[in-house]
Amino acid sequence: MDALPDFQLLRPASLGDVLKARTEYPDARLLGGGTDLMVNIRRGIVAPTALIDMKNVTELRAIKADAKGIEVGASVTLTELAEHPEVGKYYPVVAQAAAHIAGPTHRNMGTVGGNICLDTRCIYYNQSEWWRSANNHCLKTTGTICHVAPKSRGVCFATFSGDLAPAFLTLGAEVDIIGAAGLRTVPLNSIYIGFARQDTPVTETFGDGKYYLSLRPGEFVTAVRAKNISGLRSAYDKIRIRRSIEYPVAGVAVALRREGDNLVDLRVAFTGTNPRPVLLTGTERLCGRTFDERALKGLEELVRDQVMSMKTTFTPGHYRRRVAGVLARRLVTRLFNS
C-alpha cells in the first residue's frame, strides 16, 4: 500500500494530554520520528485511526548525563543522543549505538523511545502488502503460520533489531513506564519477553516475535536511565549489509572491567538475532581470572547457545550467529586491551 490511509493526527503538549488521547483513541499509535511506523502504515501492516505526535511533550525531551548516571527522555532524537558530549564521555556504548542506527536523516528524526520499543522484523513481515498476500501472509500479521518455522505451533520468530537496547542493557538500565494506572519503573530487560521457543506456548510473560513487549495496554516508555559504574569500559559495533539505512545482521554491545590481567566484570548483549535483545547469561563464569583464549572460547560457547539461528533476514541464520560471535570476540578483546 503506497497511499496513507485516513487517520487523525493528535498533538498533545503534556504527558497528561497523551494519556487522555490514548483513552479516547485506544488503537492510536505513538508517533516519534515515524521512521519505522510510517513505513509500516504505507505497507499496510498497521492502519491506526489516530497518531499521537510526541515531539511537543517537553517532559520527554531531556538528556542528563554525568559521572553519576544517565537519564534520557523517550522523545530525544538519536542524533541528539549520539552527539551529546557527556554521553560520549561517560557512556560510549550508548553514544556509539545511537550513531550506528540507520543514516543521518533517520537519526535526525528517530527517537530513543521508538528504538527501544522497535517492532520486530522478518523477511515475511516487512514487505509490501501484495508480496505478503502472495505468500499467504504470516503469523505476525493476518496469517496462521510462521514461515520462518512452519512447525513452530503458533510461535513467531521475527527478530528485534533496535540498537539502543543492548547498549543500555550492558549498563543495567531501567525504564520509566506510564499508563492509566500511573508511573512505574522496571528493569529494561524485563520489558522484552520475545523468547520464542517452539516447545513453549506464548504467554503474557513468555512471548515471541509478535508479542515481544511486556507493556500493559495503553502504557509507553517515558525515559531510560542507568548508573555509572567506575572503571567500566564499553563499546558497540554491528554488521549490516549496507553501511547506512540497514538494520543489523547482528549488533553487539560490550561493557567490561579489568583489574591487572584479570577480567572482573563482563556484560555482553546482542540485537538482530532473537525476538528480544539478548543479554548473555553466564558471563560471570568467565570473570575472576586471566583473560585468555580459554575465556574467549567460553564466550563463543555462550553466544552459540543463546543466539538464535533462524533465517529471519536475507542472510542465513547460522551466518548471523557466527557473525555475532566474531563481533563479541573482537570487541571484548579490544576493550580489554585498550
Ligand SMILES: Cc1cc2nc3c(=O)[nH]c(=O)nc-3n(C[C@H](O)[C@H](O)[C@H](O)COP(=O)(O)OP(=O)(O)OC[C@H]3O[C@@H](n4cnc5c(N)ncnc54)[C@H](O)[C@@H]3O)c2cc1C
Contents of the next structure:
Amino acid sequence: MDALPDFQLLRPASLGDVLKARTEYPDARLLGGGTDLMVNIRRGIVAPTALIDMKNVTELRAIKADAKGIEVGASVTLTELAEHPEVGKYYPVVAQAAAHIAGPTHRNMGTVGGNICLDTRCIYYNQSEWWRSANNHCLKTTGTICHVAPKSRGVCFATFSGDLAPAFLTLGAEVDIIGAAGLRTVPLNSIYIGFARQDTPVTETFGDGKYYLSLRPGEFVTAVRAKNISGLRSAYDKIRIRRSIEYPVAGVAVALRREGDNLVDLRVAFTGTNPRPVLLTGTERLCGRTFDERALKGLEELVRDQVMSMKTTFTPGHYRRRVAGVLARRLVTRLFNS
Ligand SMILES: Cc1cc2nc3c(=O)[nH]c(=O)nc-3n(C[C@H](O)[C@H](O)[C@H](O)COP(=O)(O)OP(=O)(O)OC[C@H]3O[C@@H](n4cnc5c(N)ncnc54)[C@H](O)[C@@H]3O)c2cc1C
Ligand code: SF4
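I've shown you the form predicted alone. Could you give me the structure of the form predicted together with the ligand?
And the full complex, kicking off with our chain again.
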C-alpha cells in the first residue's frame, strides 16, 4: 500500500469557519469520514494540499425525524442514521440503505455528506498509481481515452455507487448547499448530472462519470431533507459480491402507495448502475391499477431503457442491469403485498 502524501488538516468547529477555510484554501478537499477520499489520496488519484475535516461542525451533526419529515446534517455518521429509531420507523428506506453501506467501521466514520457526494467508481480508476500508469491512465484522471468505451468521444462512464442517494430520491428529497454566494436549496436529483451521453457535450448541468455533481466551485452539502408522505411504504435492497463489506453491484430503493387493490404511487431508484443515481421515470404509467404481471413487464422495460450496461465493475454490464431489474421486481412485489 502507498504511503500518504503530506497535506494540511484543518478542523473547523462551525459552518462559518468551514466557509472561511474554503476561501483561504480554494484547492482543499472536504473530509467527511475519509472512508473513500483517503483511499483515493493513498492511491494518488487526488492529491489535495489541505483537507477540511467536517466532523466537528456542530450545525451539521443533527438528525430531525418524525411523522412530518426528516432532516439530516451532512456530518451525521451512517451508523447514527441507520440506528435512529424515528428514521427506522418513518423512513425505513433511508435506515436500510445506511445499514447496507460498507462495514460497521466504515459506517462509524462515514458521513451522510460524503456518501451523497461520493466519487464515481470504475475498474480502471480505483486502482493504485502504478496500475493506472501501466494502463496509460484514462479520461477521468490524466489519460486521453476511456478503457471501458475507447470510442466514447471524451465521455466517462464511471459509476455512482452511494447507497443513500436512491433512498432519499424515492422520498423526493432536497439538499441544502452552501458556498461563498450563500445557501441554496435544490432537489437532490438535480445535483446528479452524470448523464454520460456521447451525443451531448459535457456542461455544468449535463455531465458524465467525471463531472457527476452540479455543485459550483467551493460549494458543499450541509443537509438533506424530505417530507413524509402518508401511506408510503418504502424499502432498500442491494446485491453485492461480498455480503459483509461491499459497494453495490446494483442497489434499489422503492417507495410506493397502495389503495385497495391499486398501486397509486411508485418511485424506484437505483445506484451502482449509471454515473448518477437513477430515479426511474415513467413509473406513473404503472399506477392506477393492480400490480400484476403486465405492470411487472412495464417495470422491466423501464429498467432496461434507463439502466446503463457499461462494464465499469467486475460484473458484466448486462448482468448488472438484469440484477437491477430483478431486485426492483422483488422489492415492489414485496412492498405491494406487505
Ligand atoms: C471497503 C469499502 C466498502 C465500501 N462500501 C460502500 C457501500 O457499500 N456503499 C456506499 O455507498 N459506499 C461504500 N464505501 C464508500 C464509503 O465508505 C461511503 O460511501 C461513505 O459514506 C463515504 O462517506 P465519507 O464521509 O467517509 O466520505 P469521504 O471519503 O470523507 O468523502 C467522499 C467525497 O465526498 C466529499 N464530501 C464530503 N463531505 C461533503 C459535503 N458535506 N459536501 C460536499 N462534498 C463532500 C469529499 O470531498 C469526497 O470527495 C465503501 C468504502 C470502502 C473502503
Ligand atoms: S469509464 Fe472510462 S474514463 Fe471513466 S473511469 Fe472508467 S475507464 Fe476511465
